[in-house]
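A lone chain, given as structure tokens: the form predicted alone.
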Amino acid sequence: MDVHPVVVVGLGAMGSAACASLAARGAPVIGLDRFSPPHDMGSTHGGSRVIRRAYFEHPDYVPLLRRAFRGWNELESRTGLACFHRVGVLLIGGAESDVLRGSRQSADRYDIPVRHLDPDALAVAFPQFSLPETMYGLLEPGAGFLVPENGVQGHLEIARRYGADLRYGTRVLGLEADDQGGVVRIENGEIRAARIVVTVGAWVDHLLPSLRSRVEFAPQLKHIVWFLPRDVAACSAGRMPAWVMDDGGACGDGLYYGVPAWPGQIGPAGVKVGFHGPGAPVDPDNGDRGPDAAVVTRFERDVHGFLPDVLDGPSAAATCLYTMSPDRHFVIDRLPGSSAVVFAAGFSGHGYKFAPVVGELLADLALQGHSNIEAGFLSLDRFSAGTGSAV
């Protein structure tokens, strides 16, 4: 049986970007997905994802974000697809907000243009929000949101241009590998490969069970809800930026975020709202994936509390999957004991924006065994010997 140079399993955000990077370098690559991407069965759908550089999660992400910004610009120019809408991102929080403090730290360290808004300036600049007088803002004008469906489509288009063999509707049943290569088992046979890249999101434990001895990933079901604008102008791109709300826990353990209505919107119309925080555990192959009416009702109550006069009630709702790592940071590495396998997992609800640079990293690891891109803080080693995390 022939041995293929590289097989990529999973063609969502990271797998499609990895295929594009590998194929563009001249590597013969086979890409496999059990569905037909872009699709709504995993984490890469919903019409929009917030992208920003003043990153409160950790300043070490900022160099990766700079590279990702360039990658999105390049993808747009090469495909003509609108992937990146620069509507700005507004972060809102109290004086002690970890979100604002972390974002300021990243902005200061890397000289990211931002605008600081005291409570009076915040109320004047964005009157559609009804906020306590103790709330401050940080606006990053060069940030905005991405269209995930277009991003996946664009990366797969680039991969095809360079000869990638993309096989949809192909379910991977398992794989075996060592340091020299491996075998990917599919429903109607198997594929031998010198290198295997695994980017399967919530299915990572199913496909790479040996990882559980080092780190456990937790798939969670998350809701997204769309609200039709009562005041169309106030809720549209140009007047409303994408936003993230740190209310100090008033609405629960997490952060509400939103994306304005925009021309040519993919998916339901209106303002999209999500909640970035702990979700309900879910088996991606079993259970009800439909929206929970009680959760949608909670969204309506909470969102109307800080956007009281510009939105009507919920018009649509959907769910997607988070795959949480223990420390909520990504894991990108080679599989212990099977270095022919490279994987990326645990993006914990904030990974999509990094897809172009993650694709580069995965291609580097698959073809060279290492990368010159500084991302060691995302390696599996941080979970060794009970250290928890080095991030």
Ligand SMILES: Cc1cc2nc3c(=O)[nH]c(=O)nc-3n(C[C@H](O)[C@H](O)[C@H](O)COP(=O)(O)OP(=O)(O)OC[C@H]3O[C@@H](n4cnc5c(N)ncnc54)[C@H](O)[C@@H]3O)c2cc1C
Given for the second form:
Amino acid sequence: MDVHPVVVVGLGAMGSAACASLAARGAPVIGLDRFSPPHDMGSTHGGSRVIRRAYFEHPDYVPLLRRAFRGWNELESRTGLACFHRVGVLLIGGAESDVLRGSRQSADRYDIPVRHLDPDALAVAFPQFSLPETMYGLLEPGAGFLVPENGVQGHLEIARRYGADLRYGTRVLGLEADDQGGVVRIENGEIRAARIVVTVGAWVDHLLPSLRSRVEFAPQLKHIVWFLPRDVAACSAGRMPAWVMDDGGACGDGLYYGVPAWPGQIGPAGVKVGFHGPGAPVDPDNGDRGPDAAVVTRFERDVHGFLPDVLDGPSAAATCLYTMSPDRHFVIDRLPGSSAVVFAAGFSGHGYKFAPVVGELLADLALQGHSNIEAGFLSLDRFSAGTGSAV
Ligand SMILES: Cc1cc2nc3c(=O)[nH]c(=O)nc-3n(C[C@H](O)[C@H](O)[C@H](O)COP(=O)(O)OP(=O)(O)OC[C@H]3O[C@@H](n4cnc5c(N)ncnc54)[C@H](O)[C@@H]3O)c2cc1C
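Requested next: the structure of the form predicted together with this ligand (the form predicted alone having been shown above).
Expanding to the full complex; the earlier chain stays at the top.
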């Protein structure tokens, strides 16, 4: 049986970028996906994803973000697809907000242009928000939002241009691999590969069960809700940036975030709002994935609290999957015991913006066994063997 140099399993955000990077370097790649990407069955749909560099989650992500920003620019110029809308990102929070504090630290350390807004300046600059007088703002004008469907399509288009063999509707049933190579089992046969890249999002536990002894990934169901603008100008790109609201827990243990209405919007029209916080556990293959009316009602109550006059009621709702890692940081590494397999998982609701650099990193690991991209903080080493907890 032929041995293929590289097989990529899962062609969503990360797998499509890995295929593009591998194929552009001349590696013969087969890419497999059980659906037909871009699709709305995983984690990469809904028309928009916030992208910013003043990263409150950890400053170590900033060098990766710099590279990712270059990657998005390149993807746009190579495909002509509008992937990145530079409408700015506004972070809102109180004096004690970890979101503002962490973002300021990253901005200072890496010299990222941001504008600090005291409560008065915030009220003047963004009058569509109704906020307590204790809220501050941090505006990153060079940030904005990405269009995930265009990103996946663009990366797959690049991969195809360089000769990648992309097979949709092909579900991988299992993998066997050691350090030399492996076998990918599909419904009507198997494919032998020297290197296997696994980027299956919320299905990672299904395909790499051996990882469970090191780290448990938890898929969660997340809601997104669209509101039609009552004041169109106040809710549109230009006057409204993408935003993240740290209300200090007033609306629960998480952050509401939103993306303005924009011309050529993909999916439902209007301002899109999500909640970045704990979600209901879900098995991606079973159970009801439809939006829950009670959650939509909560969004309506909370969002009208801080955007009271400019939005009508919810006009559409959908769900999407987060794959949480125990510490909410990504896990990108080789599979213990079978280094022919590299994987990227646990993007914990903030990974999309990194797709181009994750693609490069996976291509490095698959082709060279190591990478010069500084992403050691995302390796499996931080979880001790047998406990699944961060060390
Ligand atoms: C509501 C929501 C809001 C978000 N907001 C942001 C944001 O603002 N900014 C940000 O940066 N990130 C955000 N994220 C996170 C980001 O979208 C995800 O981290 C990212 O899209 C995950 O990509 P992935 O490649 O891991 O998974 P996916 O894109 O889901 O790809 C996995 C692929 O694997 C395929 N697959 C699975 N099993 C198999 C199999 N057995 N055989 C073959 N194929 C298989 C699936 O069909 C799928 O195409 C958000 C996520 C959600 C859900």
